[in-house]
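Consider the single chain below, provided in structure tokens and representing the form predicted alone.
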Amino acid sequence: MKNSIIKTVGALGLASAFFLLSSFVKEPEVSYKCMIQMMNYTGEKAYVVVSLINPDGAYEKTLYVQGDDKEWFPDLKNWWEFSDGTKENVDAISGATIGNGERNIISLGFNAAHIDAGYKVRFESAVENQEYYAVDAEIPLNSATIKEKVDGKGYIRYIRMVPNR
């Protein structure tokens, strides 16, 4: 009886140690340089939010926000509904807006397990007092096509991503 209690307690201790240690193991991160080339349009500079979209089509994580004035974040309607300004700290992942014809190169990082697993990177854009594009551009995280140029549908002319080594 005493041996079985010791074996049970030992097994539970090993299982607990395994789960505790596995919580510290992180999936490898991959990093990509991403060039955003804007269209020639009239008006203010564009706000663009870059989000990780899961295989079910739902927002999973904000990767980058182009525009640092929080007053205009609600203009990115779908993202704002997900984020509401409280779910994530975007201060560390935001930068200046860019305007018509300009380009910006940003660095995006995500979990390597998201590649070839149905995830997408979505670019949502808005310009003050002009149209809003819920999906200006979208890039499937597919190892065969991730480096292909993707055309935008709104303020973004095209997006191009390359591995960041």
The other form holds:
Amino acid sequence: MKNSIIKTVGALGLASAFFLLSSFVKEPEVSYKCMIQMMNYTGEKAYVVVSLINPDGAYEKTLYVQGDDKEWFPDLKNWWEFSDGTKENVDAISGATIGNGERNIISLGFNAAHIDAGYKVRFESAVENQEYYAVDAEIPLNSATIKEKVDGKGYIRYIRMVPNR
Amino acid sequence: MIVSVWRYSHLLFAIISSIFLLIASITGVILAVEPISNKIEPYSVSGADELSLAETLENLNAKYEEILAISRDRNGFISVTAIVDGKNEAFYVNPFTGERLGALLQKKPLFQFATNLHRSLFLKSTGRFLIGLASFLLILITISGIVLIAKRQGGYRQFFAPVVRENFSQYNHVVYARFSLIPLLVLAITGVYLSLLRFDVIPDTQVALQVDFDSIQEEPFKEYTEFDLFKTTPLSELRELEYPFSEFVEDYYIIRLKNKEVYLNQVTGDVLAEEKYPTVQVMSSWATVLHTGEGSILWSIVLGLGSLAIPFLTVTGFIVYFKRPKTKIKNTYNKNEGTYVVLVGTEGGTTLQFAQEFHKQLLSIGKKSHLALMNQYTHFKKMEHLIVITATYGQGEAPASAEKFVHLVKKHPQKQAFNFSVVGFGSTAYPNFCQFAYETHEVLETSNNSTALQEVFTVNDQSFEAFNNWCATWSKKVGLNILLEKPKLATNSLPPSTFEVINKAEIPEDDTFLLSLKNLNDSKPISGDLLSVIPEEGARERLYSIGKLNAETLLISIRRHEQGLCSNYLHQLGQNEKLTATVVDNRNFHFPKNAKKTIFIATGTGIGPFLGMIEENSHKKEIHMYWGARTTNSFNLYKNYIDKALQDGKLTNFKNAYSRNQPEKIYVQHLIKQDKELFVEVLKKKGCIMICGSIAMQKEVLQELQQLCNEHLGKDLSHYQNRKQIKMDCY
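What would the structure be for the form predicted together with the partner chain, rather than the form predicted alone?
Next comes the full complex, and the chain you just saw is listed first.
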């Protein structure tokens, strides 16, 4: 009984030590080029946030924010709930808002361990005084299917991703 | 009440929109700084605009591994979006070397805040609507303002003629409005346009190019540097160039130029689709540039100043409105009971105050007086005396409350005999001084049963003195005794002060004397200001021009009238006796600080204020003095002062005209003719002519000057009057 406790504690200790260490070891990065093509909707420019969703369906990390005025960030309700409480530096990963019919090409970086591990990339969108789409488009982080074009349900017409050169 | 439709709507729109316009203008001023501060950033590379797209792409591709887009903003700065180390980066580059020049301009928090407030007052759609509406009202305010200025100036051709100065707010409201008219109109119209665009009233049509994917060719392969479009398009034409998303032939270059959008096959360089921007989009782009000033420092400054004019115009506009006397006409006797009918023609309401005072005094001595506007002329069944008191508007037109008068006089001939007299209110600074009063006189003269009691009497610059003189002669003729009280106009009088008489010089046979007064209080008059003396309780005030000899000593020059209450009161004051009087600011008759040459023209006691001004001429500026009197003897009173001033160089020249020294009468106006070169030169070179003395002399002198202007200067005298080159204080 005691043994098993020691073993468990030891294993947990090791695991946590490994976990701690692992944050210092640089994981291999995989980078994809991603195109967000907007619909011809009417109204103001859209705010789009790209997040990494873990296998449990929860927000893991903000990958990119398309929007240049923080005043409107709370309009992206679900993400704001997550991001407002984290210490993510959104400034480092944000870009200009784009209007209807326009497209935006960005580069998204992933941890190699997240590929083919049940993670998803979620695009949620909002436009001032208009509807909010909690999941406008979503792409499984799956090396086999990631290059397929995915249609959006809201302000996004479609998303395309290709591995970076 | 007596405001015209234009003035009323101008005011109404201003009231409705003032708060929003103030917010929009103040934030607008802040926002005008943004394009300027952006434009002066050091990201411009000289000669970049002449580079071809092919060269630009080649230079940049050599430097960066993967570029997503190249764009050129309105400031002419070139930026790229590229993937560097797996991350998006956007920055300004030198298109020759690809060198990174700096990060993209971020909107500063102040500008972000100002933009949001400016566009939507932080009220989202509601706010945007309100601001759009305020912009629309601004268009209406501007248009009604243009009409009002044209009316005031006497027609659109005189639109930019000098403005007559009545007071600070009125003058500057008109002057600044004219300057800011164009930027304001542009801001308002583009503002409305952008609002309409925002609310989809104007469709925001987009270019939607269709690519026929079935016909996309994969050969012949060409280097992108050989693509015709890239070779022939200079960088100055570019708005944005997006690289193909992937290397598949289905992905193409998207090129947005100033006037069109083109899709280009990335392998063969063929044009896959091309479309010119629709007019609406071009207009929208222009509206944005015109409204924001983006990319142009000069236009931004113009817009900023235009914006700044809004708070100024709002404030001065409201001051003009609230300062305008608001008097309501109340009548004890209706139009069929009044034996005295007083009619008023007024635009702003000042003239009404004078008429009202006259009407009140008629009533107080028990006369049945009826007061009405000139537009209310009709059959007055018991009218025996008609008194018309009218202003003139613009270039001799009828004021708003008298527009129908001429027509009405013809339409309603009176059945009983009546006499009439006309008093014109105006300013000699207008070319057609009191013209409408003369027209009124004429039309009444030709009407049935009418007798003119006297000629048209004119009152310059709301002079109560002059109005009172008219009233005296009129009541004498009619056989009444009327004492007018001065209406409470906005005068700048200080509280009464006490003065001590320190000297009295006199020439008894000429009935003139000089009083030197010591100021015992600390009121600080300037030569040209007026001393208001009320000899006994209930008596009317008399005004004397002050000459200031030094910090302590004031000089007033007085003509003694046999029955003059005030002049006799002053005359009997002995040495060291005290006098209580009020100093009245007379800003329009101060010595001009900036004029290099000045001419003084005076008759008799009118020399008083000039003696002070000469004494204060310590910089020894050129002053020429012309003085008229009856005989050489009259001069003895002032001789010492003048001789000393000539000796000290404070006075350049003194010329006199004694009317009774020789058989033919010589007056000051004759001297003007003699020395016309000097007068012409002074007017030309922004010098000043100051006139003090009798009204009769002023009239003659002005006539003489008018002739000089016509013959030698090609401009109307009013031009110089407006520029304050002619200052008068006559009585």
